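Only one chain is included here, represented as structure tokens and corresponding to the form predicted alone.
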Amino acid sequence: MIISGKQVITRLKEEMGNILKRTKSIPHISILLNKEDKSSISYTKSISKVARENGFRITLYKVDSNTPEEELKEILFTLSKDEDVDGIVVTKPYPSRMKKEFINLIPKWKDIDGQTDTNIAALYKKEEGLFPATPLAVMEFFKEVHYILEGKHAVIIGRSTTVGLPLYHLLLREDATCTICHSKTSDLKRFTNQADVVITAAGIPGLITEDMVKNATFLIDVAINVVNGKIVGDMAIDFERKDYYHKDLVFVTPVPGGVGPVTSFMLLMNTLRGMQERGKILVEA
């Protein structure tokens, strides 16, 4: 069974609509865009489009390697104190003069991409907070089909601080047994063949082949690769082949059209969560 991002977004839009009815003001997201990085520009366009389509306000601050440290610090300090601003995103890679201490100026409930030390610690300590959008998007695919993670063995391929590591902790919260594999892992197939869930974010086209997964495995492809002008993930498996589903139902996410589109929506949901914690959303009757 292929689970598309569109399917997940349909549910999220309904949830979001119910929350927006109770907001005291229009949700406002401010984005510090590293204008020297093409991926940051593309990411910002995606967030801005989705946000505006769903009634959010977006303010852009374009910075680069020439932006002075004090200016970067002042922007974040001002946004952090501004009650009109509900969410703050600093695109990666950070401008060369951006320091981690500046990122940590962002208050816990405005840090909608889970970048501050406060939210990272909350994730690791199983406390409440706002966590990175892509791992949260992955978790929505399990929720979509009511998949029970308790007791399941999940193998994550990739150990980045934006996907692999936070995802590990989110899965642990659901009582999954987790293994992280990476570029130094020997015999990757040995791990994936044991897994009930395989999540790959390695950025290596063709990394996961059909013989590397067992029946009834939940496969989630987070990677975005470009091969011969075509967007592909890490999985070299033809999920459209009917004979692939030879014994049990298999859940899979496509690339493109899978985790990527849901990521932007998780930034919006994090914004609303933060607004609720800050008293800007009326309590549901």
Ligand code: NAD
Given for the second form:
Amino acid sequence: MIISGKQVITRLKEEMGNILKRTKSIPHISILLNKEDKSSISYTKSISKVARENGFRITLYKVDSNTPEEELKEILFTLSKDEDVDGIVVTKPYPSRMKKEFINLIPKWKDIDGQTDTNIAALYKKEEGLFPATPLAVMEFFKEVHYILEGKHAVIIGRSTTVGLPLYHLLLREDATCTICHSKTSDLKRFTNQADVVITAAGIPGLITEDMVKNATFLIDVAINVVNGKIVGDMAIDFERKDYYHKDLVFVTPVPGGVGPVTSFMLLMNTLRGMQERGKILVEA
Ligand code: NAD
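Take the protein just shown as the form predicted alone and give its structure as the form predicted in complex with this ligand.
Let's see the whole complex now, leading with the same chain.
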């Protein structure tokens, strides 16, 4: 069964509507975007679009490798103190003069992409916090179909700090047994064929083929690759094929239209969560 991002977003929109009823303020996200980087520009565009469609306010700060350190620090310091700002995102790759200590100026409950050391530590220590949007989006696909992760073996392909590593911790919280594979893993198939859940975020089209996921019951493709002008994931499996061998038993996500759109939406959900913690949204009676 294919689970689309649209299906997940429909449920999240309902949750969002219920939360928004309990606030008088319009949620406000500030984005520092690296205007020299294409992926930073396209991430900003998709966040801005989904935010505006859902009644959030967006303010953009365009920076690049020429922006002085002092200016980067000043922007983040001002935004962190501004009560009117509810969420702050610094898109990756960071401009060359950005320092981790500047990112760490973002207060815990405004750090809506889980970038600060405070939220990273909270994730690792099983404490409350705001965590990176892409791994949170992945977790929503399991929730969507009430998939029980406890006792399952999840194999994650990719160990980046934006996807693989935080996802490992979120899956552990649900009592899955986790393995992380990466570019130095030898014989990837040996691991994927033992998995109940395979999540790939390597950015290599065709990396995962049908013979590598024989026992899996949940396949999630996080990758966004462009091949001949078309967007594809890492999985080269035709899920639409009529005779896909156990398709009724298996949950899969498409690319495009799977994890990608849910990622931007999770930034909105994180903003609302942060506003709740900062007392800007009434707690449900
Ligand atoms: P990255 O380059 O930082 O990490 C890629 C990871 O894949 C690395 O840990 C590397 O060790 C691993 N890898 C590379 N080759 C491999 C191989 N042959 N076998 C096993 N592992 C291998 O990239 P990233 O930022 O984590 O992004 C990964 C992919 O996910 C990209 O396609 C990116 O576009 C996509 N992405 C999607 C979203 C979304 O919202 N859907 C968000 C972030 C990234």
